[in-house]
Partner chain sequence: MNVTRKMFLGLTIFAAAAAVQANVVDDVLKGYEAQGAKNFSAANGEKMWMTDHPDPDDASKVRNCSTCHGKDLRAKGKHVKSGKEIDPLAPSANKERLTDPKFIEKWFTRNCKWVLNRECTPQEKGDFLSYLRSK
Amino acid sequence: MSTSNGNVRSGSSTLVWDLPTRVFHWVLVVSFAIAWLTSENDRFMYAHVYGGYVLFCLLMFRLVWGVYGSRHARFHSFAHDWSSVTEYLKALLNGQAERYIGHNPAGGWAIFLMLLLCVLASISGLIVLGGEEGHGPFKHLIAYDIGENAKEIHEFLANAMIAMVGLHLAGVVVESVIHKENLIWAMLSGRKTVEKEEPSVRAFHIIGAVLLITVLGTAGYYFRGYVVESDAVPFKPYRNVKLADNTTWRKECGECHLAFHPSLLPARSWELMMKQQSDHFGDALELDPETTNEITQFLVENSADKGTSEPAHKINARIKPDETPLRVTETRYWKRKHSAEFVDEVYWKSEKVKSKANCGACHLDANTGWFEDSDMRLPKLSTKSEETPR
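Taking the form predicted alone, show me the structure of that chain by itself.
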């Protein structure tokens, strides 16, 4: 019940958390969960990146809302000094902690730390995306090695964030028990019971609704390709800069099998292969000198040593200097990525695959040489003779 001056009487509930703050909180939870759950498998990188983008944009909104939002959402309302934090924690251990309508001192510091970790994790993620993966706003601006090294920092920050989330949840449970109130429901409804007259904050319904609709709208737009795709026209989320190509190479090599892009083997492998034309895996190439020179030059100039793509870097990094593999399937990186951990044996026996050299059976972009993890789809096993994979 409200008093004549707009305050809420003791024992009544009052609006503490405005709608934008609540939308921010729960969308942040969902976006971080998406990013975390899709972090271990690059096949889901498109979803992982979306979670990261939403996370970053939400943080930018929260920085603004921390200044212009309602009373308890503003940063200065929970920017307690360290002595207040230690006193609160001591009182908490004694079961005598003061009840705060907004964030308590320890909770306020946890919020600031989580926001900082989220910002740093988002920035490091963009560096990894641009350097190692060649996507996002930093593509072509960051070296591969920098992006690869940033990955460890990104993972550390994400793990630190998980630890902070655990502490935050523990704090919510403890405070809910001590003060006999449901803080999770309070963040859903925005309301808390007050023990003295307390004015309700402004709800900001329109801003909260716009924030939520924007997130849902961007999700629909971002993932629209998966909704409209078909077997004939599958969705390939990433469009990379075209790798080097050569008409003669593609014609001569593509007549018998997939024209394996030169970035999949080191220069010495291609040189040796072109010198052994009389025994090219059981066949004789019999290319004339001019054609041989043109193809050899193209292969060497765009080999894995040049590091023009992520597979090129990873394949070349795992080949010892004294090794000269003549098949992509002989490289350590290929064997690791195609082990039983990632690909069930039943697929190799499928009529749709048949051979380990049939890259196009699973990789939608095999002919481009990029081999994006998100463009990899295991074929559907439809015949009676093909068992369902484990």
Given for the second form:
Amino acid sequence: MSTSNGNVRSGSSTLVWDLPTRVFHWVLVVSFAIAWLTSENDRFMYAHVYGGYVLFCLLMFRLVWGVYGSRHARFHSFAHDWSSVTEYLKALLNGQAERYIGHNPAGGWAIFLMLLLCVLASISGLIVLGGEEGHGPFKHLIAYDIGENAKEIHEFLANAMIAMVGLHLAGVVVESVIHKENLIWAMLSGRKTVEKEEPSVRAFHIIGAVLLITVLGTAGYYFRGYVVESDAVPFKPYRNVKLADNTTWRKECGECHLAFHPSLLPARSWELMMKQQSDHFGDALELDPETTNEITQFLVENSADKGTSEPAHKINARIKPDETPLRVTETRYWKRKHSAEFVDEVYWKSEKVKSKANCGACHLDANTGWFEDSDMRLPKLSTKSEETPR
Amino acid sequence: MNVTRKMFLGLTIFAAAAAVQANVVDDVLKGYEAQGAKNFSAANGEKMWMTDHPDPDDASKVRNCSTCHGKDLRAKGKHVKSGKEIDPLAPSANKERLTDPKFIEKWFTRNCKWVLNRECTPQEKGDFLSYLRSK
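Form predicted together with its partner chain, following the form predicted alone:
To see the whole picture, the full complex is given below, headed by that same chain.
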């Protein structure tokens, strides 16, 4: 069946991929790309989560479409047994791979594997979102530790998916070359050229259009906050857990600097700090005993050891038992998350940031102590001396 | 509420705040007198306010009151380390100022230690306070 002459395939054109399948394919590409590209920096978590939600909903659609869709979209049309895969691959090595109008056996397996990986990646992502970040359908349902462990699995699945994407692309290129047809274009137009008369599949234009419009519409709805926000009222996507508060702490500590939330350092750090009032980073505190007691109690009762927030867990987990850091900026977790990998040097020199203790310059919710991933914004650098970051 | 009554109420509140301020500062000054200070001088307070003192951490730098409070007492200052804004010190720009004796004492202790590297004498505090209330 494979062509042996050097010309482009001739014959009649037939519709192979219905519109919903094509929309599914390309929106999956875009949403996976969004999720992949936004995964390294917590700042983009809201977009990352959007990519994941779209991916998950698309997969749910695809599972249905694999049963009710048009011929080549149906799972049983490309559920080849393993022996046909080995036969196909052997033939491929001999340069005699048979041409399939739908998925070839190896391609079919790759599709099933990618669908499975995406389903598992989405579900594990939702577990991370609920446990570690306190958002999504599983918030309050999943313990922090489970969320953190699920993150390892989530990352593994995403990496496996990237590997599969690589294989899939390689397969597309090889098959396009061997059979002298442009498979990428086929997935866009839905059409392939066939020698033998073959009826077109049903296009399902309306379902495809509804699918696409739904994805675009939900994107507009999901991100609308970034469109209508202003500098004075920036968009904060999540309504977060309200951490413990205390008027005396907020007033006394907030007079000179941001009132750093107790959840940012372990209890022993706060105790030591409150004992060393005569030299509080070069200043004398001179709080009266009553105030000292009230603040110390509040700090200790809500310290990082209590694990009430993501930074509390992460900061505390990386402090060694014999260490008693007195600044949040001395902790391993803080240092890593504020290294050049995440925050370019130019921002620290900016007038808008200046001090590493000026959390609020980038963390919109610094005064709450929650430090939501999606509430991080690097300030706009304006003056001439503040060059744009690399 | 008509406009006249609004203005009257506003003036009353302003006057009351000013009265509280006057009483608090007078009481604090009396306290300093009881500790042996006398004849408080706003001019001397201003002179001390402008005086530079060596920075014990960095020989190339000096510290004075305006390091954090700024040159204009009616404007906001900025904490030199944390960058946090400090509300204006001048009572004419900030009615909250000089209304709480404990607050006044706490900050004299902290800031004298930071700028002068020692506590201020009752005389010095009285002079500072006389200068500040005149602003």
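The model shown is predicted, which means the values in this text are computed figures rather than measured ones. Rigid core (definition): largest C-alpha set, two forms, superposition within 1.5 Å. Numbering follows the first chain given and starts at 1.
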- Item | Rigid core superposition, residue 272 Cα moves 2 angstroms or more between these two forms | yes
- Once the core is aligned, please say if the CA of residue 351 is shifted by at least 2 angstroms between these two forms. yes
- Query: Does the distance between the two CA positions of residue 152 reach 2 Å or more between these two forms, the core being superposed?
  - Reply: no
- Taking the rigid core as the frame, how far in Å does the Cα of residue 335 move between these two forms? 2.9
- What's the distance in angstrom the Cα of residue 252 travels between these two forms, core superposed? 4.3
